[in-house]
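Only one chain is included here, represented as structure tokens and corresponding to the form predicted on its own.
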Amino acid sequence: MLINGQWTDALSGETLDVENPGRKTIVGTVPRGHGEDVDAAVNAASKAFDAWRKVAPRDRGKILLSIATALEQQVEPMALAIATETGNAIRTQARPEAGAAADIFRFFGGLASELKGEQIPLNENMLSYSRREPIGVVGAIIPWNAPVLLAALKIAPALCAGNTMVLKTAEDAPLGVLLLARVAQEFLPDGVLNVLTGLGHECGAAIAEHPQIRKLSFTGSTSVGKSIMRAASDRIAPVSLELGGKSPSIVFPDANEDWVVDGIVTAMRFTRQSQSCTAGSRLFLHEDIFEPFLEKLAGRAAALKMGDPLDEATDMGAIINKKQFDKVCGYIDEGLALPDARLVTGGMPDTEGPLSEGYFSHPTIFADGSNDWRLAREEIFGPVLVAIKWRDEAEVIRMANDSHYGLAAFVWSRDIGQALRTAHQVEAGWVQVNQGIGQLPGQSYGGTKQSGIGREYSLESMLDSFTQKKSVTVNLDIPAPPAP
């Protein structure tokens, strides 16, 4: 683990194994951090904060730009680490993720000069202005589905704003983040960035509850996000939460075209095994195009090449671990048992052959579904799509909004007016029209309802999430000094 610029084991000496889910083999071990390791990291971050906050913002930005350049030179080893530990295919997922991490450092490095306040013209005799100041030590906790990208998304804006950080990796996918931290530490003062490995209920909980951590930034499940928020409430610490989703894809009858089918495959994140909180896993198809669209979609999904994540020919890799694999299988088994459900493609995983050697799950589509099905209401975090028929525009918007989630949504139509009316009515923090790609630096990204609090990826997200505003007012009309 990285603590105060030094690479160290856990004080307990305990370790955790890291598994390659595509082969079910152990590929490494990392320290199993506990509360005492968190204490050491927080103390280091607290000591580093006073000096780091005084570094000129543009100079902090230059450091982030240097990290970005160094990360670009490490894309291949980082992609190898990501693919090995997450099961994500190296060509379709791991390599793009490694490149995106460098892009994020470059983006926020270029925003350092925007850490500025405002002058408020109250009257001619009063100067009133605001300052953007860093919060202090930030505690960050990230998941395993896109670990390097999400680590960069926490580290870069927080450090750019003048904060220091204690970050916990996901126990299933720490290797790529540790490589990122090793690159970053070449340019950062000791203690500015501290990276721990460990279990959520041991290391993560200690971060959430630590009294010296002034801000918590968490990406993960809604249930864990609620516990983070409860822990922060005891000391009134601000939180940013990017949580789960059950995102709708709404296809209008004028969009029964191949490019939309391809867009649905992308929006569903099939090439990441749909292990994404933005996955468009509720597909609302108009009844006029329901069957022909599903037929084309099934063909596209079935054509995805599954296999070894390290094989350049692989489109779709493996589920992260046995626990998640068994969970996904449970949902598929439930769908197969539903009397009113129709399996369009996919089904249960292979029990023999090459795909049985890892946690591989076929892209699976159930049709004739109801928005009330458990498969349509709960976040599966696996390649299981439910196709639901609709007729009336008001009806489909009602169904799309009938969820306690509100992270992402996708709308497909050649009628842009119709598409935008729908986008404006859907209860989601991030809506795409006629495309299913991922987030880009500069966009404001985050959820509504139980999908989270706060925004990421943008200038305003950095300012809102990682700075606090101070107002200073000066009376310019002071009396003249008394005559001698």
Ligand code: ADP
Second form
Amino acid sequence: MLINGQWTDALSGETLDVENPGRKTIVGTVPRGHGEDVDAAVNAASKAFDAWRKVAPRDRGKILLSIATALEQQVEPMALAIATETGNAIRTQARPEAGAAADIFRFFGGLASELKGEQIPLNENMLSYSRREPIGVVGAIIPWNAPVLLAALKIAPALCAGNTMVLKTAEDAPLGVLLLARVAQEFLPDGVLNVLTGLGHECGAAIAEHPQIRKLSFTGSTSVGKSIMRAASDRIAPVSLELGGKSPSIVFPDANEDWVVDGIVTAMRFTRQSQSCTAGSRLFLHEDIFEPFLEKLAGRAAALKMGDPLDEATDMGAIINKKQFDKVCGYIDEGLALPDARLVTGGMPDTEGPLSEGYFSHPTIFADGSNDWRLAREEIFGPVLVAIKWRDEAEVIRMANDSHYGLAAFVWSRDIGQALRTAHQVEAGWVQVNQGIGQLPGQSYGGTKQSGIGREYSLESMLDSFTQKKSVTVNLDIPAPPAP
Ligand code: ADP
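Having seen the form predicted on its own, I'd like the form predicted together with the ligand now, please.
So here's everything in the complex, that chain up top.
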């Protein structure tokens, strides 16, 4: 772990194994951090804060830009680490993720001069201005599904704004983030960035509850997000939460085309085993195109090459761990047992052959679905798509919004007026029209309803999530000093 610029073990000496889910083999061992390690990291971050906040913003930005350049040189080792520990395919996922992490440092490094306040014309004889000040020690907790990218997305804006950080990696995917931290530490003063490895209920909970942590930034499940918010409420610490989703993809009858089919495959994040909170996992297909569209989609999904994440030819890798694999199998099993569900492609994983050597789950599509099925309501975080038929616009919007989640949505139509009308009515933090790509630096990204609070990826997100505004009002009309 990285604490105060030093690479250390856990004080207890305990460790955790890291598994390659594509091969079910142990590939590394990391410290199992506890509350006492969190204390040490928070002390280091608190000590470093005073000096770091006073570094001129553009100089902090230059440091981030140097980290970006160094990370660009480390894309291959980071990609290898990501693919090995997450099971995400190196060509389609891990390498792009490593590159995106470097790009995030470059993006925020260039924004340091934008940490501006405002001047407010309250009165002719009063100067009122605001300052954007850092909050202090930020506690960040990240999941395993895009670990290096999400680490960058917390570290870069928080440090750019003058905060220091204690970040906990996910227990399943710490190795890539430790590599990123090793690169970043070459440029940062000791204690500005501290990275811990450990379990959620031990190390993570200690971060959530730590009185000296002034802000919490969490990405993960909605249930843990609620516990983070409860812990923060004890000390009225601000939180940013990027949580789960069950995102709708709405296809209009004029969009029965191959590029839309490809777009649905991308939106569903099949090549990340759909282990993405933005996955468009509820597919609303208009009744006029239901069967022909589904047939093309099933063909595309079944053609994805699933296998060893480290093989350049692989499109789709493995599910992260046994627990998640069993959970996904449970949903597939439930779909197979539903009398009114039709399996279009996929199904239960192989029990023999090469794909039984890792946690591999076929892209699976159930049709004739109901928006009320558990399969259509709960976040599966696996490659299981439910196709639901719709007839009129009002009905599909009602079904799309009938979810406690509100993260992403996708609308597909050549009629842009119709598509935008729909986009404006869907309850989601991010709606894409005629594409299903991943987030890009510059856009504000985050959820509504139980998908979260706060935004990431943008200048505004850095200002809103990682600074606090201070107003200074100055009387310009003080009486003349008394005569001597
Ligand atoms: P996922 O299902 O994606 O693993 P989780 O919400 O369980 O999502 O985990 C996301 C991150 O939250 C991980 O780093 C995990 O260790 C951490 N975590 C899990 N439980 C807690 C908890 N009770 N308090 C703080 N962090 C936790």
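Numbering follows the first chain given and starts at 1. Basically, rigid core = biggest C-alpha set you can superpose within 1.5 Å across the two forms. Only residues modelled in both forms are compared. Everything numeric here is computed off the predicted structure, so don't read it as measured data.
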property: Regions of at least 3 residues displaced between the two forms by 2 angstroms or more (CA, core superposed); result: 482-484
